[in-house]
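Take a look at this single chain in structure tokens; it is the form predicted on its own.
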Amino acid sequence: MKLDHLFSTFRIKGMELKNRSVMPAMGTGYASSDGTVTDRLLAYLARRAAGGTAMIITEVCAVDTRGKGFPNELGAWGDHLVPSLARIPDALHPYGAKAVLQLHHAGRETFPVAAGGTPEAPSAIPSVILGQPCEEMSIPRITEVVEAFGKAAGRAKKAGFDAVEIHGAHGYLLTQFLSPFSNQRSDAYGGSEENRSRFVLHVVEAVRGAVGKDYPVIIRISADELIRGGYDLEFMKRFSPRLVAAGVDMIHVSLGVYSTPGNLTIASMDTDPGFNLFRARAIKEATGVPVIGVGRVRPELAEQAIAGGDADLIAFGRQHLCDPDFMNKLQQGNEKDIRWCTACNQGCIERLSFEMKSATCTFNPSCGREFKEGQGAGGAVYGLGALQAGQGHTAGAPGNGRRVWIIGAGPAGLSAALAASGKGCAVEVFERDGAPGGQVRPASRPPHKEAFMDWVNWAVNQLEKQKVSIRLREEMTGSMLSADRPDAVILASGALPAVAGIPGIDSAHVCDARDVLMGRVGLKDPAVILGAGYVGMEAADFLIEKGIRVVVLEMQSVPPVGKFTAHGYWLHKRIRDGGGRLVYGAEVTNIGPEAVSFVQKDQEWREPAAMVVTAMGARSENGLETVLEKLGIPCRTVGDAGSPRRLLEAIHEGHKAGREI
């Protein structure tokens, strides 16, 4: 891969960067409550320098306590903040990596647990997606919020940063101010386009008064608001000029706020690669200054958009979190050595926004437990030496040559035997089917997912380097376990297809998602899906693609699949939008030869079906604990044969296991 423009240099007033890659801000959720850098967040930081990337902005830095969105978001709203803050550049430059804080006020997108109190905001709107009351700021608050975001610029240069970003973007303070969607005051700060430009042009006026003229600033701008009384990017067309003017030496060009449909602020892997990369242009010929592109930009797309004048400099996000030597890899020509980003969301955004979890990576088990998996020499945190690129555990940790038998190669068996093999033992995978991947193969069938596949192979290219067996066909027996004895077994052996006792679930004409989505049933139109979680909406989706005319019919009454995640949202759009019925509350009584009978509200229906298709979830399929126990060998459950859940879930068990093992 030619990758010239993407690995040169790149100077914004005195900081020179060296290549063009930036890790923008993501949440993680490992400051501490008092603001305050911990070891956790610097280890994690670090891992990403030594990476190779040239830039890294910090996750939101709050400049004032009842801007926090989140309660432990980093702060620097005073100066005893400035020795914590000063350990993150010190733990970037030795890798030649520079270091921006981002500078943030949440506005009314948080609650009073974080905020300490009533969030504040241009007016008394509550936000659309978190429905928290706020109450309008004053013009003397305004100026103080104002002041505090130059103060906390002037604490990010005192504490060795190389630049600072103003986050303006994502729905949060200053974006409420700009837009009509959010602001809806009266006074010198709302109402006019003019007006409502004013705080942000006055903000973006203190940081640069407070760092001097030869400091960079950067500000992230939603280019976009995409939703119904926002503003738009012809706004900001007009308006981008004018931070210019105030101070502003670079663009972060991002889109989207809270609830804008699909949050395409972090896109899923259901939009296109780069689909946001001619608002970075339109930036930038708008201006004149550096813009930074970002919108699931894959490094040769990346490359393509540098040398065509699209962004100067390129957001990897999620990448980072996936694979945190990439840049260092496709450097090195290792470009099969990458663990590719799918945008699933699930390890990273949804964890932190829906369960309430720091983030992580589904396919980067060690995201996060840097500092637990890769202390270096005299115990440093970020001493990442130790590390093995790519794998998060300590290189060269015991393992005594133990025979670990691992039983199944879908994810959760992969990833522990990745773990195992690299902490010494001698590995086999026994995988009855004559693939490996598991339910990862199914899965990357339906629209969309085709890059699930990129993980399983890289997982087993991996695997290869080390010299892992992967014996396909062949199903693990009793008398084999008796008869060869290993010093322990991982059980990833996975799930079955849940199967309702229903009245002619067994004719000819009905077949299980897995084998829809594998191809090994011909294809039959209409189709009745029988369940609405993930498995049956991805179905409905493959099949409605085919041409196929879909109904699914879902025993609950609400939806299993949300439309709040991302992916949930894209599934139901495509499903509706492609003439697909998704029917609730659903009591099916009869699966008959042309139709299927549901009872809903007390009422009889029928659906015509030429074939029907089980989505109804799956059972463990762990029989050989028994057998394990009985012969003494010591056994780690993993997966969904220990319970079905999700991808997320599989491989991060199956890592623990293989290190615990």
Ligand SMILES: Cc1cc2nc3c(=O)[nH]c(=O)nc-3n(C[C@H](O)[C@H](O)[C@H](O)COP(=O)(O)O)c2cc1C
The other form holds:
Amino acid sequence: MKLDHLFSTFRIKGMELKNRSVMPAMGTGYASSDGTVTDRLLAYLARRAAGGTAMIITEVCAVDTRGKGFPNELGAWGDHLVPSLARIPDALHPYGAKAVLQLHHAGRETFPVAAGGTPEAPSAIPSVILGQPCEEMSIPRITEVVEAFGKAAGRAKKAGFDAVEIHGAHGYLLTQFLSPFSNQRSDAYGGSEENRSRFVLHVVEAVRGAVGKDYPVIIRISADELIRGGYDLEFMKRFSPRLVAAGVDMIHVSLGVYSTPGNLTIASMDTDPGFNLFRARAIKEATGVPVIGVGRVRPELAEQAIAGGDADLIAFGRQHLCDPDFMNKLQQGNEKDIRWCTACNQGCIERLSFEMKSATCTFNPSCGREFKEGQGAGGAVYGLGALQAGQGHTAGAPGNGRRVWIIGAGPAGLSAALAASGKGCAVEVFERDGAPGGQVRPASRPPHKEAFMDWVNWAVNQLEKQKVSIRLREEMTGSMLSADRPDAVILASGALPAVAGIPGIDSAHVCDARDVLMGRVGLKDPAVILGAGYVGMEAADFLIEKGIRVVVLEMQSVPPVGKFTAHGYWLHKRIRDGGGRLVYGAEVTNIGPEAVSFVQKDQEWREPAAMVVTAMGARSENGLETVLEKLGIPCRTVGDAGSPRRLLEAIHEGHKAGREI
Ligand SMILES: Cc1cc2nc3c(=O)[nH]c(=O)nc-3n(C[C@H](O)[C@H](O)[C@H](O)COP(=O)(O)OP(=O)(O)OC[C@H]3O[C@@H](n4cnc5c(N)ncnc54)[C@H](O)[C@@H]3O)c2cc1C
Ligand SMILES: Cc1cc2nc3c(=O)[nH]c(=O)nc-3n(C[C@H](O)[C@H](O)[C@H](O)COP(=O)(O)O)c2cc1C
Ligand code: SF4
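If the one shown is the form predicted on its own, what is the structure of the form predicted in complex with this ligand?
Up next: the whole complex, starting with the chain shown before.
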């Protein structure tokens, strides 16, 4: 891949960047509740700097305690935080990466537990998504918050940051003032476009005033709110030159707010790569200043965008979580070694926002564990050779050639094999199928999910490099174990489809979703799918794309797949737009040759079906556990073999077991 533009230098005021790659702000939940930097956060950031990116923008950093978006948000609200903040540039600079602090106030997009009371906003209009009541800011309070941005910027400069980024995007306080939807004030800060712009311009002026004329000031904007009643790109094209006049040097062109349908701010696999770059170009043309493009940008697209003048720098967000070394690998021509982000959102943003846990990555179990795995700041970062060999799977205690057998080459088994072999165990992987991947193979068949197989291919490629053999078409049995006793076993035998005791379930026209997705059965029209979890919904999506009429029957009365996740939103939309029907609270009573009978609200119904597809969950396959116990062979059971869950649990548990075995 020719990437001359991506690897060219760039200068903004006194800040010289070694290439055009930016790691944009990504909230992690790794900071302390008092706003200070932790060793965990530092190790995670330093690990990304070591990977070759030119500029790292910290996650949101609150300028005022009432503007915190989550309880352990990084803070710049007091002078006492300067020494703590200074640890970030100190950790990044040795790797040649520039450090930028993102200045943030969440406004109404937060909870009292984070804000320390009722959240504040331009108007007392609760967040559409969080539903949290909020208070209208008084004019003296507006002045205070403007000053807080200025003071926080001054602290960033004092702490040694190379630049600041004002967070003016994603529906937080600055966007809330700009938006005719969330700002319904009738004073000097609301109403007309001029009035709605005032707060943001004052913030920019305060920041510029605090840092002086030679210091780079970036603003992140949402170029379009993409909500009914919000502002649009045309507004931003008119407004953005005023940001420049107020003191901004560069504009980071993001998009969307919390309630934008399908979460286009952190777009899932359902959205095309580079879908937002045209907005970066529009803002660049409107202002004449450099812009940062963002939104599912891949390196080849980045190259085109920079060469074609769409953007000057490119922010690669989640790719930095999934593989911190991707820039170094690109530069060295080791593209095949890159672990690509799938835009699944499960391990990062959904874990952070819906599960209230710290962010990580489904496919990179070391993300957020760098401080524990010895990949941190303070001289402990591995040399490049070790990073390439271990891919973050480098281990704790040495394996000393112990014979470790791994049963199953699904995600849990592959991840365990990487970790165990990385620490020097003699690893063999046994897989009864003809190909590795386990359930990822059917999981990668529905529309937009093909990238899931990239991880399997990557893992197999890494194992080949480590000379680990995957013995395909070899089903592990008790007699094999007792005949050739390994020193330890990791049981990663996964799960099989669950079967319900419905009359007619054994009929010839009934098959499981995995068989449909793998092309093991012929398709017939119309189809009834039993179960509206992710597997059922994705099977519906798959069948609709193939022109089959689909009805999905679900026993629960509420949709198991909500529309609040990006992928969930797009699944519901595609099924609805494709004429599919979802029936909830439906208890299936019989599967006949031509129809499925079910009861809903005490009423009986029949749904015509030439094909019935089951998607009713999974059951663990772990019968070898008792055999291993009897033989006295140490064993760790991981992934779906423990209990059927998701890729994240499978990959992370496999990684942990491989390191610890
Ligand atoms: C259609 C579909 C879509 C999905 N989509 C997602 C998604 O979007 N996100 C997500 O997080 N999860 C998803 N999942 C779930 C996810 O794929 C599983 O949680 C994950 O694959 C579990 O990994 P595992 O390695 O534990 O087990 P598996 O993937 O089941 O792998 C186990 C492997 O062990 C092998 N094996 C079993 N017994 C033996 C033996 N005795 N000897 C040798 N080999 C043996 C099996 O052949 C298999 O290859 C999906 C699942 C399906 C079916
Ligand atoms: C876990 C997570 C946390 C994020 N937190 C922030 C944040 O603190 N500030 C911000 O401006 N954007 C945040 N974002 C958005 C990213 O900066 C980026 O714009 C988005 O992920 C799209 O880029 P990508 O497609 O390259 O990942 C976050 C994204 C993720 C995945
Ligand atoms: S969890 Fe999914 S979306 Fe998030 S960084 Fe990892 S692969 Fe990308």
